[in-house]
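Only one chain is shown below, in structure tokens, and it's the form predicted on its own.
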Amino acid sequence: MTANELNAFEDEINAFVGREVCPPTPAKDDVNTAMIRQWTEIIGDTNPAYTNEAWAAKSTRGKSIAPPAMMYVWGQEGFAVTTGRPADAQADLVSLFNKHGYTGVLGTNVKQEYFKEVSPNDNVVMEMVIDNISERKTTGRGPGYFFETLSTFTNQHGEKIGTQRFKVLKFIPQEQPAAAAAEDTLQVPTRIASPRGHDNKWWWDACDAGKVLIQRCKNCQTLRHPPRPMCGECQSMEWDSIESTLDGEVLSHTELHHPKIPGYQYPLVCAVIRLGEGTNIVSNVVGCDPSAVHIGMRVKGKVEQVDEKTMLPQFYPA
């Protein structure tokens, strides 16, 4: 692409800034206790302000509220998207990028801000625009552009509930390295390595040693997973851990079909599992046909070596 062609292309994509992706659209369903209960069960959030109506009635609010992080949930289309989405500015922008070779896509970050709470029987209205597009960047994935959508949420009275910014990288995939010489030994793909930081390295180190630990607040004894620095109940920063028995129950599950990711064995069933200690963990269910997995199924976990580099808990029918 010549300099003139690049300038013309950038003029085209920058013309999308400010365009409406979704006009103000009320959610099909009002905020309701059933969805709040299901969401908090899966996330493992036990805040009584969300699901304990008796507790909430005695609080300063006088009523229960929906978790703020559910803000984007209420307006989702659900199963209808399997038949395709209607054309909009974001889809047109993506098509323009694809047309010019920027076929790679990577969601990079989401930022939500909350301004007002909503309660059962409120209705959440969402509108979305393309907020900004970066200059051309050179990234580890390849050259490309970041674009960011801005979703604004209001209630049925027009009062602002919050905003969500979602940033995406559209890039030209790098060329694959030249094929290895015939005498070179091809490496067997491994699973995607877990990110290990200051707050979770201890958990993965224990997993490497064949144990699944659950973080426990030293102050109020509340268990929490995944690991994080502060207790959500009492805000204490002091913690220790207990070892899980890996007795569990399937709360939710899905079978992954496509795309097949190198290093993973198929069929691949991913599940949210409620451990006997009371916390939830996302893991694989193995040792049975995927059709046999069901909500409420009792399972037993084992920490196993799933490839030459990785130890992970996997769950079998109990």
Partner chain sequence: MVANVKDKAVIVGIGNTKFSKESGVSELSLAVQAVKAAIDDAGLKPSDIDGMATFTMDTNDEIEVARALGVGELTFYGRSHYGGGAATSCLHQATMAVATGMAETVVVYRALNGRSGHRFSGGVAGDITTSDAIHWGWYMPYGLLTPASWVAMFTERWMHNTGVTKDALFEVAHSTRVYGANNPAAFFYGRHFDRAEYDAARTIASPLQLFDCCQESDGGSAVIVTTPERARDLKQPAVSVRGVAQCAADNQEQMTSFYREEFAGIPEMERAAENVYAMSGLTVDDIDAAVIYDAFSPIVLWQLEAWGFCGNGESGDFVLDGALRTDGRLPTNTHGGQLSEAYIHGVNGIVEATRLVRGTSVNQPAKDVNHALVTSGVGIPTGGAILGKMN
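To test you: the structure above is the form predicted on its own. What is the structure of the form predicted together with the partner chain?
Shown next is a single chain and nothing more.
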């Protein structure tokens, strides 16, 4: 594309800024408890202000409300969208990008602002415009433009309840080296590994080989975990190790709920376990319902592959 062609193209896309994508349109269904219940179930939001009518009636609001983040949900097309969309300014802008090779598309972020709550039987009215288009950017995906739509939501009385900005990157997809592309598709998050240094590498290497070792002072035979370079009892720096039988007792435990970290499977229980050899170790308790884990519980560990890259001791009810 020559500089002149690029200028002409940019004039064409910039002409879309400010154009209406959708005029003020009332949602087909009023705000209703069934949709709120399904949405909060999927999101896992247990706030009683949304779903517990009795609780909400006694709250300062005197009634339940819809989660503000559902604002955009009420005007969604639903199944009708599978039969095609009527043309609008956004569709025209997208096909203009596509025609010039900017066929890649990536929703980059959504930003909502809330001004007023809505409750069951209110109606949400949505309108949308194309708010802005960036200058040409070089991105990791390829050269492209960010465009942002601005949706404004009002209730049936014309009062503004919120806005939503949705930013999209339209880009010219770049050729990826074959190897890199293949790696990309295989990348599944794994557990966060410990860094390995002088004082702990041997322990994790043994774990990779299926063993849990406990460091032992060669001079006074005191066991220590986690490993460190000197014995606190006799200050000897000579050490060897013994292999744990992984017979243990739970000293404390916690079930991790939030945040859920990519690469970990939930439900997830962590515990401090006293090993038969006398040292403590932190690990996971698996193989039973999280609610069954208790202080004093006898457990038996084995070293297992927990994901593509990670070997870890895991403890089961004994």
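Positions refer to the first chain, counted from 1. On a predicted model such as this, the values are computed, not experimentally measured, just so you know. Heads up, when I say rigid core I mean the largest set of C-alphas that superpose within 1.5 Å between the two forms.
A displacement of 2 angstroms or greater separates the C-alpha positions of residue 221 between the two forms, with the rigid core held in common. If you fit the rigid core between the two forms, you'll see the Cα of residue 157 move by less than 2 angstroms.
In the core-superposed comparison between the two forms, the C-alpha atom of residue 247 has shifted by at least 2 angstroms.
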